[in-house]
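What follows is a single chain, given as structure tokens, in the form predicted on its own.
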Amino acid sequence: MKKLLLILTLFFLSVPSYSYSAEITDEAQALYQAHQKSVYQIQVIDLATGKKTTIGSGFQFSDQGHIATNYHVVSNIIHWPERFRLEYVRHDGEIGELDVLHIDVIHDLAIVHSKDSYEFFLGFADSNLEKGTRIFSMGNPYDLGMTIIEGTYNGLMENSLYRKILFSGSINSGMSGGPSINRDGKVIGINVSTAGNQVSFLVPVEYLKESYQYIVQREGQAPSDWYKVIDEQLNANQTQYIDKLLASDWEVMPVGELTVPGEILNVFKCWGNSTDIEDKVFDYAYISCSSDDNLFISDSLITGKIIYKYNWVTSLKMWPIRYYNLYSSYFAYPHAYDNAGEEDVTNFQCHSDFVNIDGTSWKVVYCVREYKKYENLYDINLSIASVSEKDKGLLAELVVLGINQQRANLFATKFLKTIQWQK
């Protein structure tokens, strides 16, 4: 035993000693220490209780106290300024008040302002990086304290109505609005959302640059009517993407004995299912298509989404009256889409009729409801059912959220004209 101890002692004595200096060699640690003073927690405070009702993150990007965050973090201030106030919390625990200067609901951005003079801020880089580039996200997850997350830049989302960066890293609740920076400590994107499992999304920094230019042009003055700002942004956005959809050649796909609109642009994804039951009395196929994107306006209003669904039902061993009841049960109604509250939209107004599509008779129900706070914007629900055959048929539903009436009519008309029986 003594001999073994001697050997071990001699071994450890013979290992070269390495002296570690006080210098930071870990990249994430170095970036965190260099830039944590520019990153804030953003708090929405309920005036009645004095307690936090929403938390997010933000970062100062100018020497004049301009701080970037997400629109959804500050949305309560926009809609109910009499009920809430906005605050920041710095790395040293200092708390101060914030004012909202600009919002971009399409890209989920907001610029807020602190009157307190503070010298630390982050600069901007370009969001166009090589896939696989190492980047770093900062924020305050779950109110646990400021953190830095190391992850990978994986390019812009190719199949998205609204440009976002795909970030392979764990952005968690409370980090919304924080910066994602490159190895030089420059901002390339703003944390916005996550799908879990290391799948997160960033807003490209170019949209923040555009918002800041808007503030510069207004000489730092906030708009007097936030609803007007949101209205203009929503109308401009739906004009742009609906016109793009109307001008494109739509892909079609088979459903039962018909061809119907499929993934009409690469921003749409379709999913399907069918029956697989022994000794079944009817055959059934279901396809649902939608855009992945939507626009958050408030806790009660989500818009900017398109959904369309198909049900193909064929009787195998059913009496006609039983098949009719089954077929009718699949007919959709607009109350199935709970994207808005009573304070946001009117009740649906519906019109039903029978129309001719590709030489056969169809029942059509067209429902529209108006946005109360945003002029010329509507939700539409188009439900159709083929009625020419007694033992088979297609039921389809189209939902468009946040569209003006002219484009709604054009979109619904093109949708119907694309449906054809297979020859």
Second form
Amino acid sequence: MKKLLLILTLFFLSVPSYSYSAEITDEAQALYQAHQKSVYQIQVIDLATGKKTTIGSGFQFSDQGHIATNYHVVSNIIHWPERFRLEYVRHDGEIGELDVLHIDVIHDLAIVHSKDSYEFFLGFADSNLEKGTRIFSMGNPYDLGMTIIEGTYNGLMENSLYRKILFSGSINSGMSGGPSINRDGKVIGINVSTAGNQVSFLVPVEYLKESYQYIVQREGQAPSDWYKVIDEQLNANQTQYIDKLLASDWEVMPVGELTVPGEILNVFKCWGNSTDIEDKVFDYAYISCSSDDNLFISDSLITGKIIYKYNWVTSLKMWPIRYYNLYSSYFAYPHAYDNAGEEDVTNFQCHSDFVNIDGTSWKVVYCVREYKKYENLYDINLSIASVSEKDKGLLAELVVLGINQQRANLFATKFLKTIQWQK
Amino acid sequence: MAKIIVALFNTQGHRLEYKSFEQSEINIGRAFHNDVIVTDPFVSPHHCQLTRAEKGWVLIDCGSENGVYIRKTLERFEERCVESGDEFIIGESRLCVYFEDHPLAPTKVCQAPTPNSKTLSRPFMIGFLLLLVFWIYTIDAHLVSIKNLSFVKKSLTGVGALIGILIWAGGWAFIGQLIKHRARFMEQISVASIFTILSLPLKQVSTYLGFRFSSMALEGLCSSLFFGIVFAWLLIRNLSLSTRLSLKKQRVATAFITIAIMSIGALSYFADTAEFRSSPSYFGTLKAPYIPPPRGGSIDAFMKEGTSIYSFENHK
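Right, the form predicted on its own is done, so what does the form predicted together with its partner chain look like?
To see the whole picture, the full complex is given below, headed by that same chain.
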């Protein structure tokens, strides 16, 4: 019997693994044994059905029952406290209630608190490691049970508005909010998102330390109005990065016969495309630039993104009337705003006129919609089309999500003033 | 001898008979020997009789099952003097009696039939108009296409417009044939073609105005106004060609139909527009600079003017 078992074991071990996950070492096993007691599954329970709506992971980081997780895991509790309840599930299956003490929507962090204090917790380390350092991430993917995965630290993402650690390992849904620890079992980051294929992101632990300072200052009291907290964070964040954008000299790039704002900060990436069809009657070159950063606020509201795109459309011996029919069809369909729902934003209001840009006539449409729950935050759309030429023209569109009026106007003005015909 | 006229109406009020008699005794009933035969099962074979007496005409009930009534008062009688214009009920039918000197309403004046418009019914004219429609709509299809389409495909739009004209004109010709005994198909075709030809450039004019003054409302207003005017003209022409309506009635009918169509259009536009639209909606048509567009103000002035879009209704 024993022999058979041995043979079977050998057989299974010899089956090649097609998974790309890193090889499990004894180190991971030891870390898991040592720290699984500090890691929790976080569940958002729908009160009407009693079933879980969202799951994530979290870890205790103080001896007073403070647990860190992602804001996106607990966001339903913040927006609809009357519909949901927050619970943890410990490694031994123990279930208990949690209260939210602090949120950081910019870095996607939340600190929750359990009244049943538990002795096991994880300490903090510094997130500034050498590239290639081995780190371990814990969490409960797809509600399958607590797991530990091994991967490598690949530095801070350079091209992002919000600092994130690039982690080469497979973080999956449900592991959000779990800890990523170094070999000493100290937390260096919090699992937050994945781009698939071992490309995952962590929030540097420093932001968690900052958040914890707020709790210490407030002596563990949760704020009474979460919307105000989110509002303040969005406005403060915007002050930081929009002002940086407004103050910087923008890199320009050629599009058709014009120069336009290019990758205005290193966080913006531009992608291009153009036509290549037979028997074509027009040419177009399309460039779209955007920041990759989204701020998740609720299931129906995502904000914080900037997108700008250009279409340089040239006629190939089309009659001007025909060319303009085509040209308008590009202009008439603005960006599809799918980032917010009816309960979050108003309808757009637009102002439209001819504007003199670099000595020629342009049609400019400036549209704005207001956030219903947050003060002085708007989504804007600026669509422009050159209308001085019979056979060519540039269409440009600027989309900024979550900006205040003054900065929106300054940003739009700077954007328009940067556009110039090539001399 | 003075004549008497007997008119017979059925239950629906349709006149069945209008007979004048010179004799002094007129028998009325279901039987075939009567002078006035009433095919009403509720009328007796020999129901009543009109007799000339010294004092004038008298209606006598000849022992009928269901009797004879005065229509106004529903009073039953056996014998009664008759005045011109009196109405009686026998069974389920109505009987009216007139003397030959019964006063008549003045003759209504009808519109003199308008002679065929020579210009509009000339085959050359119709051919020219139809060809114009075909080319305008085919060229329009070319202008809105973004690919090199074959001529056959483009011409389908022109053919569609022609078919539309033929159906419209055919409908009115049919009405004309019924009402006026004249179809005037050729003139109807000309009228419908002129409408079709005018509506396309007028549509272009309204979008140009919308572009020039950056206003979706202006474009909507102009296009409905232009459409209203041209369509009203078309309807008035159709009505005067095919019906006997007076000019006043034609105008009332036209105004009513045009306003109804435009209101249905406006209502369905508002009904179809979702209350929450996730993307901006603005007037996005651009026009080629054949007429040079206005230079436009400065960027700063534009931004300053646009401040008003930041005032939202209070919804917090």
